[in-house]
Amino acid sequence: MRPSIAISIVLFMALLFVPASVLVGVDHVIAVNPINLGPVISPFLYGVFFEDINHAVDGGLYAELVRNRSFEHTDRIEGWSVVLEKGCKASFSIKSERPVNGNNTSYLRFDIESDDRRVILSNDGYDGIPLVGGESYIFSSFIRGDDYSGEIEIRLMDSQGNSIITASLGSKFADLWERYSVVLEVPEDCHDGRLALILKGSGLICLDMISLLPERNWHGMRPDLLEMLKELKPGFLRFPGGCLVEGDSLENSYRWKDTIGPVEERKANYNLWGYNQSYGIGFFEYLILAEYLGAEPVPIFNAGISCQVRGAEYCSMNTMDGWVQDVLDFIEFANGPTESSWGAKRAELGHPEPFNVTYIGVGNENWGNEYHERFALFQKAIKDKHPEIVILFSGPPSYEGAPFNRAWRWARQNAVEIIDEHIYAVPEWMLRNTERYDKYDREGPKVMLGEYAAHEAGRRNTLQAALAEAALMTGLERNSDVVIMAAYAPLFNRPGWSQWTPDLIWFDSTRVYGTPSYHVQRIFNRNLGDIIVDSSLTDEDVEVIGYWFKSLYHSCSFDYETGDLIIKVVNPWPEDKEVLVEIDEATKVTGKGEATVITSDSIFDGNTFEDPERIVPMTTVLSDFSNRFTFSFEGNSITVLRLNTGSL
């Protein structure tokens, strides 16, 4: 039996019985009503949304250091340079006859006439290859020797061409494709390195899938970026997009079957965001990542429609079977027994246990009759075979207006379980709409706020944006009976390689930092609570330039495991606010607690590579407080109070 949560008295009683001397200098009173408990909070309310935008995967979480390792990019030799030693007679070309496999058809061939001069093939990765002293790196390549006589040397160099470490791949190469590899232990740091293959010989030699992978990785993932995700403790992982799923044509839409199995057999694809993706992290890796993070996997599938915002291509209704079957096959791959065809494939990849996927999304930012009639096909096929699967219906790109309202009407009329809303708005909109979900029908479809972020002027990651997002999140918590999932978007950004700002986490070759928005997500998820406690806050409304806003934004929840009352308060204004906190005398607080605060001198402050901890949460231990105490909420701040009640 869960313990009683007698926390405080209602606002009217608080004002009636608090002595006037206590209220001197107090701006507000927070009172909590223990009788009217609110909704149970979704255990996976706050999650992460993963999309390969801003080189979040290739050049990001995927630890591969070689750019265009398989020569499948639109520019087949992107990332590569060839230098011929003086006097060397050689040429190179991209070929497709006798490829490594049918999914990876392009490879590089050298025709070398001189046997005593060198051909140097080099790759600088993404802004140089970062090398850490004392760490080991696995070089590998598929090589086919067509009458080639000579040696291939592997060399890691600095940007000036000075050798750091060298190894030989040998001098005999078969006429059939074979994988050659060597481990290189780097003696010293070099943040701007190069990989070079030095060919000294004559004849025809073919190269493909040239890879340099740090030995220290987790399933091919970069540890420091992985740790940033782990710190968030996300409740769910939505993947792999986003607009990426749709493609700018059906030809380059995301097909999950292309992304599993040995990396050399994965069918590389042109990315809607303007670059190529290797699928080094594919659906299997996303599933094990979700498992590692303890997050609910939420895969999104193409609905037979390319990106409607960019001018849609529609799969004809009489050829939709393949798209629908892809989803059914995935469910078998994720959840089916090892005796099934796709379940056996999962076991072959090293995961015989099912992933127990519950949620499936069909479509992303789709709308209109074309989407609705296609969604209905997926809905029927999935429910007929897997009634336990919960299907997410896509809302349009807009979060209000005619297309949005039409999508909701269709969803209500067609037994949609969850609708995926996306909100990208200015901070002022978020501050004015924290009660958005108060008005939603409690009997209608649930909501996944699959993508949201505050876009301030210049689209920067500032404290101003984080304050607005935190205010909106207090409304999400209070309405967790409707909003069961929410994710900031996008997740990652690599400067110099980006298409979209703002973003949650910024990184380069060697560094990573969380934005103020990242730290809001982190402290909100780590202080989620189990159930909302009905609460009230006095004198909430203020007028700013003709618009009405709340003076403070708050939510109140209770954590059954710790017995803590959790009060989140957002003060988006520059003035400190003195608040009287009332806790009902029926439940004595222990006088133990803590306050975690995110703030800075200016709302336009943010974190940078040079100053990555300018805005981070600061936690202070609270002690010796009673059931009635005042707390000063700093200007421009997000505060989480954890107050122990001893109710365990």
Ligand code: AHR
Contents of the next structure:
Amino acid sequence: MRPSIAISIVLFMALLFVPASVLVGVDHVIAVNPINLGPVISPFLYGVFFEDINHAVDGGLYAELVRNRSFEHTDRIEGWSVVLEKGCKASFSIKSERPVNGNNTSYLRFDIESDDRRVILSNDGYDGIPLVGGESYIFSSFIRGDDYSGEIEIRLMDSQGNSIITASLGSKFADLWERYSVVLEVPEDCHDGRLALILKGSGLICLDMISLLPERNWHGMRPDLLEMLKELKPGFLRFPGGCLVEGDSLENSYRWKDTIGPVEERKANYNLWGYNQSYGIGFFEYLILAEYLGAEPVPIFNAGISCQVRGAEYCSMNTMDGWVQDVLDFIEFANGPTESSWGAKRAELGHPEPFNVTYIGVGNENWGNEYHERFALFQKAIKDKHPEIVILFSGPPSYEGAPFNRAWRWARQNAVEIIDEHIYAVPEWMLRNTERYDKYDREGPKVMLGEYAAHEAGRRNTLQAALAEAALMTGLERNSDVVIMAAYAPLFNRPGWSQWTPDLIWFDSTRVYGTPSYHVQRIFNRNLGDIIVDSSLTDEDVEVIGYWFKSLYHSCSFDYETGDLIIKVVNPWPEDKEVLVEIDEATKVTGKGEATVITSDSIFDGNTFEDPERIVPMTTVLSDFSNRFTFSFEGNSITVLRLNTGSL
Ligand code: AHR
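Condition change, the form predicted on its own to the form predicted in complex with the named molecule:
Time for the whole complex; same chain goes first.
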């Protein structure tokens, strides 16, 4: 049968693992020669790209349960509803006189006439507020009781309005902004809860920064999503975008100084992806997140240009100093001594030790002279003051063609150290381009493949997409002297609140699962060798709809710590492949090892909330194999073999 990546017939076969001596007729060979070493593999080759798209932060990793807590959204009362008890005379409005502070300009004011009727203000978060029995939740709000007398009750309730727990905030509220808070211990689970403030008094009362945060959080982050990131063991964290950094216009481009300090002082802004961002996770949190994950932080800064794909606003060249200074200030914030003004700010936020940021990106998906002349200003200013900082130059959105070639030419002529390429392509393209980086100039700029994903028709997260990405990754690994960082994109998706598929991790209020692509990232990174080992595949290519593909895609590396040879093999075709694995006799295997395999019945399979583990890696212990053995690589599978050698 002619193999097809569009139609997959799955053969249910147990892993066939037999000594070579009993095998006849195997004409597919992977020959490994561990004495011939290739490039050293970048220790941070596989990382994550974090952008607040698809509500990855607000309504996602940021544990805040209230939507639009500060009434700064474009629709100022989005997320909120007001119910007046029968006969109650009251009105509300969004005000900006005497705000909590100059960055947080809007708040909600009630003018309540009747003092024996209640006003109920409630928020349903994102698809309801998830409440877990036995857990504690911190309610807080800034309140200014201009002329108000009466109690404010806090209530957590279910979607029908039934009370789950209540607490009183008291009945005395100063006519200056003050933060009031109370901890609520929830007795029972409610996945679809509401937060309500019940105003029982009369007069003028102002509310802002109404927050409900689970006590179980890490620096404001949701533990289950954090765990998913930790599991990836990412080598770097590229943040905070993406197009988000650029903005629709310069007005909503990402400015890091707006995102640090007490949350009520952060300058919320609307997001290029169509929603408001609270900046509850800002630059400081991204840095501590990178530290927690053991990942190299890679912040990306706006180059003074809003999203070029969306029309581009260029800041005038005589205002460039401000944009450049922002980056210099950031370097001082991240790395400077605590005696410096920005270093002192870092210490004040609880991190006196420097973050030792080394990589900084200027621009995202930018191109052309306007970008080049602006980049050159950043490059000069940063290198003059901080020669130790490595600056990433942005490639255009395309990964081939004229703008791409022009970007590379400019990069080569202008001492660019790393260029940020992005590849969103159909699976077939990935399979046909696994040797893309074999041809790159070893002396030129290095590559960060800052964003990539296979986009099949329908843009779903299927095994088919994961197979293509894994195949491409074998090529990244083999060329890790050129490609030093690579990240799948985007990272998170909250269905119902998303703008982009496919994505690596899907979640809702209470659940999370990894897509097949996630599991590929995880097993590739957890089995990242230290150095590439010479290996070759002998097999016939495969013709599919007039195109030629490899029958298998592979890479081979060595892990010094364990003495393991690591062979990664992707079989994107429906048939199982019996392969003779031949390891040069100069290196003896100990006969101990394991095989980790990702596969499924159909290439169109994916994981879902209902079936989150349909496609997960399965590990089998291997024993008693010698330097020559055969292995059956299942149809439509990604396999990582770890073969122990004791030493190199
Ligand atoms: O990953 C989603 C978007 O894709 C990024 O924001 C942008 O850089 C690219 O176009």
